[in-house]
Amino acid sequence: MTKRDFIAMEEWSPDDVDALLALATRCKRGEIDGGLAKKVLAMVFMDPSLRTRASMETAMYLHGGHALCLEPGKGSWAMETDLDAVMDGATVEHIIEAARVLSRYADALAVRTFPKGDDWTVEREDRTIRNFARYSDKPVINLESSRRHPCQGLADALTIREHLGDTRGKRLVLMWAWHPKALPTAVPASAAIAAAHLGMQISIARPAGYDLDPDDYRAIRALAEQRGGSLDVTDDLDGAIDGAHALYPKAWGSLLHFGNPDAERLLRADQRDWRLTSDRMRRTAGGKGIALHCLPVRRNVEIDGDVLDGPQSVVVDQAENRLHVQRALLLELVGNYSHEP
């Protein structure tokens, strides 16, 4: 049987994604027990985590499986990811052998790897996660890479459906937020992909110089139009917010200055007003739009504390739904369970 990886949400068909979301709902309702007995998930965390690691370990436990966690350079060998590297430096383990060996031990691999270089033309190829998939004989799950965070995207989609019901024709604003440092674009791109899957009208509000990768815009627009939605990009934050049903503030760095932190810092220096406030929440549809964020969040920097603690915040629901969508994903990739609702 050909293995199946989960690297980017849009690489699965909309019907398959809808099936995953339906299965996640069944998991959340407590309708599915077991399904992962004697299954092993090998997780490789090259970067830190709270929700991702905790939710994946919990998902495996709840269904009778086992998750092991490796942190290269912290208890396991420092890992080389350049396929052509001459390994006479600090790295000891190569990604090729690591992927091949772990796929002998485990039924699936899950990998988190943030961008490390200073050249976006290289980082945009997402080589580390895709090379894990290339050299692993078992399914590989993306736990956030340079380009995508598809498990977060699934949780975003499930949460939006739970709170908005029928999402067709409803509007989500993915709003750039100021942050003390440049962050990757994987989460905002995946959030927009999730909204596109739901057929929403998507507005991406960002200051000049903070566009996502052109291929991300193409993927978001194509999926949105396929599903009955749309995409527009604007620098008018408050105009975009007016009448919106969901606001998703998220910081990301300028790709124009990727790898040049000084230039990037200057570009965003006067943009601290790009933040989700109570006043902006009142501009949403009927003043009742929902506020989303993947977490962790910089309180009173990206989102004001009274918004995070208020009744329109669904950020903890999103975090909980990471568990349920990943339960569904693991069951679909390597599990044995009843498909009957």
Second form
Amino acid sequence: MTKRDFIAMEEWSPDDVDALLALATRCKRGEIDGGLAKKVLAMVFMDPSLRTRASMETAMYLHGGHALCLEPGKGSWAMETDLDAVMDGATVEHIIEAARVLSRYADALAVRTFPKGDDWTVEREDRTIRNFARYSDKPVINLESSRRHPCQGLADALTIREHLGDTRGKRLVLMWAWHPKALPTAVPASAAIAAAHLGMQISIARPAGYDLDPDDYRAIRALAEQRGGSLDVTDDLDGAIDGAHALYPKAWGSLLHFGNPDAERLLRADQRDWRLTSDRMRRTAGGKGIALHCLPVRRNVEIDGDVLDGPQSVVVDQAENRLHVQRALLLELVGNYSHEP
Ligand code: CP
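Next up, the form predicted together with phosphoric acid mono(formamide)ester (CP) in place of the form predicted alone?
The complete assembly is shown below, putting the previous chain first.
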């Protein structure tokens, strides 16, 4: 049987994504017992995490399985990702052998690998997660790569549905936020794809120079239109926020200056007003729009503390839903459970 990876949400059919979300709701309601007994998940974290690691470990435990976690360079061998590398430097273990070996021990692999290089034309190919999938005999789950964070996207979709009900015709603003560092685009791209899956009217509000990859815009627009929604891109943040049902502030770096932090810092230097404030929350639909964020969030930088602590913030629900969507994903990929509701 061909193995099935979860690298990007849009690579699964909308029906399959909806089935995952439905299963996640059943997990959350406590309707699914077991299903992962004697199953092992091998996780490779090349970059730090709180939610992703804790929720994956908990998901495996709750359904009777086991998760092991490796942090290359911190207790496991420093890992090489370049397929053509002559490994006479600091790296000791190649991802080719790592993927092959771990897939002998485990039923599924899960990998976090942020962009490391300074050339977006290379990073945009998402080679590390794709190569793990290529060399693993078992399903590979993307725990955030250069291009996508699909588990976050699933949690975003579930949370938006829980809070907004029928999402068709409802507006979500993915709003760029200032941040002291140039962050990757995987989360904002995945959030917009999640909103597209829900058939929402999506506005991406960003200052000049902060466009997502053109392929991301194409993927978001195609899925949104297929699902009855739309995509527009604007630099009018407050105009986009007026009457919106959901605001998703997120920092990301300029792809125009990828790998050039000094130029990137200059570009964003005057943009600290791109921040979610309570004034902006009041401009949402009926003043009751929801505020989303993947976390971790820089308080009073990306989102003001009173918004995060206020009744319209759903960021902790989003984080909780990471657990439930991943329970569903693991059950779907490697589990044994009753499909009957
Ligand atoms: N949202 C998210 O992926 O959180 P962590 O980086 O803490 O895993």
